[in-house]
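In the form predicted on its own, a lone chain appears below as structure tokens.
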Amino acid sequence: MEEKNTIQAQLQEVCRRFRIPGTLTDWKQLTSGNINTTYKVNCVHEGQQTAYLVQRVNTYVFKDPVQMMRNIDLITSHLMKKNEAAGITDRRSRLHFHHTEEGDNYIFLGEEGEQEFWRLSNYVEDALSFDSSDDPRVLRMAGKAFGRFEAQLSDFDAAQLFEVIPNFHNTRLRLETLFGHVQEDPCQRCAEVQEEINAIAKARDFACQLNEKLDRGELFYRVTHNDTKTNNVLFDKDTLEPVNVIDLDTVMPGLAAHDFGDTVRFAANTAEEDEADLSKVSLDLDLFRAFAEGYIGETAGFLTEAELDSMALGAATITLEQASRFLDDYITGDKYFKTNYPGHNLVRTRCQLALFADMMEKYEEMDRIVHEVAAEAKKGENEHVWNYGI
């Protein structure tokens, strides 16, 4: 009861510091994230009750998040003009952070020393979120919108963002950093995952390709979400089409194919990241087609050859370089994912490895796919949805 009384007097405070009007009659913590602790309050005036989403980010995770939250203002900003340019009214195509008196979108709660960051968003209505689905139309949706999201940024000077966790998908230094923890073995867990380390030793150079090709000038960073799990898009209740992209703290310079790789490897998965029974563990291949389909209908005109031919390949380095960083935390004691139980980790890595071998399996056919969408859409049949302000 003490504890939930402190929470409460922290959301009050929170919406008192962010200006929001009346008083915050009830509250619930919402679990679905991994990093950030997020309640949605609901907020009483003259009578209307309003609900918000108010956070406390994870300064763990995110060092600077000043920054994060400027990258976050100048995102929404420009999201905003696009939607009106193309003539998108819906309110909830909108992600609002709300300021502050003195025109901050964050504030710092506690004392000296142990303070903690928060901020607060308007609560999209009349909309839902899938932790997972196997509805091919809920991918294709997806797909729409994360390839709507890359449309609308990409001529967005990426230049002009915080990086906001430096080298957060160079694969190439997270097998590093990964190998360098396996040497100092700091909580002595790495005799009992020597057959984890081996698979994602033999499939380093694999995994650098993408490095590799960045390297050559074959690739170049755009602007990119970087978390692109379904659960981040927001979909119309009753029509399914996606409303809104949330979720911006990693929106940085990146790869299009880290972006389309990682709702594959979240989405396309037959089981949940965390399946222990890998016999459940594969990649379906309608559903990496449905996401194809909505993801490239709506880039495939801005797309280089270069980055359409990265696409599986980013699926598959992705996968694999997530098993390297749930096996990392594991091997230095669980400091950067919430863990629900003991080898919490070592479930997610042993799930991810059994995905990118069945991916390896299937490389070609998902090669095949990308390029036979990509070739529809260029003949035109999508053409309508490449206007949207750009």
Ligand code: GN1
Given for the second form:
Amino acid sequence: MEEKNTIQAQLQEVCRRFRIPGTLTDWKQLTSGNINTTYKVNCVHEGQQTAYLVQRVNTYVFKDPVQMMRNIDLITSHLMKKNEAAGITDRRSRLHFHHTEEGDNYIFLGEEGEQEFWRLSNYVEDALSFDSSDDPRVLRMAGKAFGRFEAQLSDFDAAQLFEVIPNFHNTRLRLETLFGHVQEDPCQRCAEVQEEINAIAKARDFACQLNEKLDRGELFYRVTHNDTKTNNVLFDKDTLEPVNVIDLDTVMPGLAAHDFGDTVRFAANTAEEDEADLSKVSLDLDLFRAFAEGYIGETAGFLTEAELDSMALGAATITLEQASRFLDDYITGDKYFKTNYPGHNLVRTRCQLALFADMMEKYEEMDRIVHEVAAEAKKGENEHVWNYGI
Ligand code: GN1
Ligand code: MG
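With the form predicted on its own in hand, show me what the form predicted in complex with the named molecule looks like.
First the chain shown before, then all remaining chains and molecules of the complex.
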């Protein structure tokens, strides 16, 4: 109860600092993120109720949140111009962070030395997001959303962006870090995870191929979202058309293959990301195809052949990378990802490894589908209206 009161007092203070009119009437925590802490807050002003999203940013993960908010400001302004140019007037397509009297889109709360970083944005009504779905339409629309997002940012100058988490999807470095921690074994947890360590070690060369393609100049960085889970898309509740892409925290230079691959990892899995029963875990190729149709339908006009060739590799690589990140967190004491029970990160690791193994079985099929979908998209390109303001 006391904790509830403290949270309520903090939320009231956040609303006051962001000059939200009226009184906070109720709030609830939204639990789908693994990093930040998010609340939906209702305020009533002159009889009218308005909802807001209030977030406490995890500053263990985001070391320079002020720069991160500056990135978000630049990106949302760019997207707004693109939407205007394309005649998209739906207010829900605009992610808007509120400003303080001093003009900042963030505040610090608390005592010197243990300050917390908070922000507040509009809450998009009449929209859905999906932690999971077996409906191909959801995957197709998610593909459309992230493909369009990349299209709209294709002329954004990446040099303006602060690198929020350096080497975020540098798989080679992620694996080096993991194996360094395996040597140190700081929590004496490595003996029980030998099988998982071996599985990752075996796949190491395979998983460094994207790095090598980058080194050779076959692939190059674009401005990418870097966290393309289906719960980071808002869909219209009636038509399922995407209305917005959210969680812009990790928008940075990255590979198209990572954005493509991470949705596949998260949403084309027949089970949840942390399913303990591994017999339920597999790659659903129908969902894969649906996502590829949505994503490639928007991006076929500018993706290179080498990028298209890297999509199946992106899905498998990001899945192995995610396994390594969960395992690294497990063996270093669960400091990065929120966990709901002891061993949660290990369960997540095993699930990602099972998915990776299934992807390797279906690798050629994934690659074939990507090229089939791309050929279709290019055939229809002349009739397609590339009308997203680019
Ligand atoms: C984290 O918290 P969320 O769901 O936005 C993580 C992603 C992982 C994901 C795994 C900054 O994202 O990279 O893929 O968990 N975000 C960060 O579910 O590390
Ligand atoms: Mg995120």
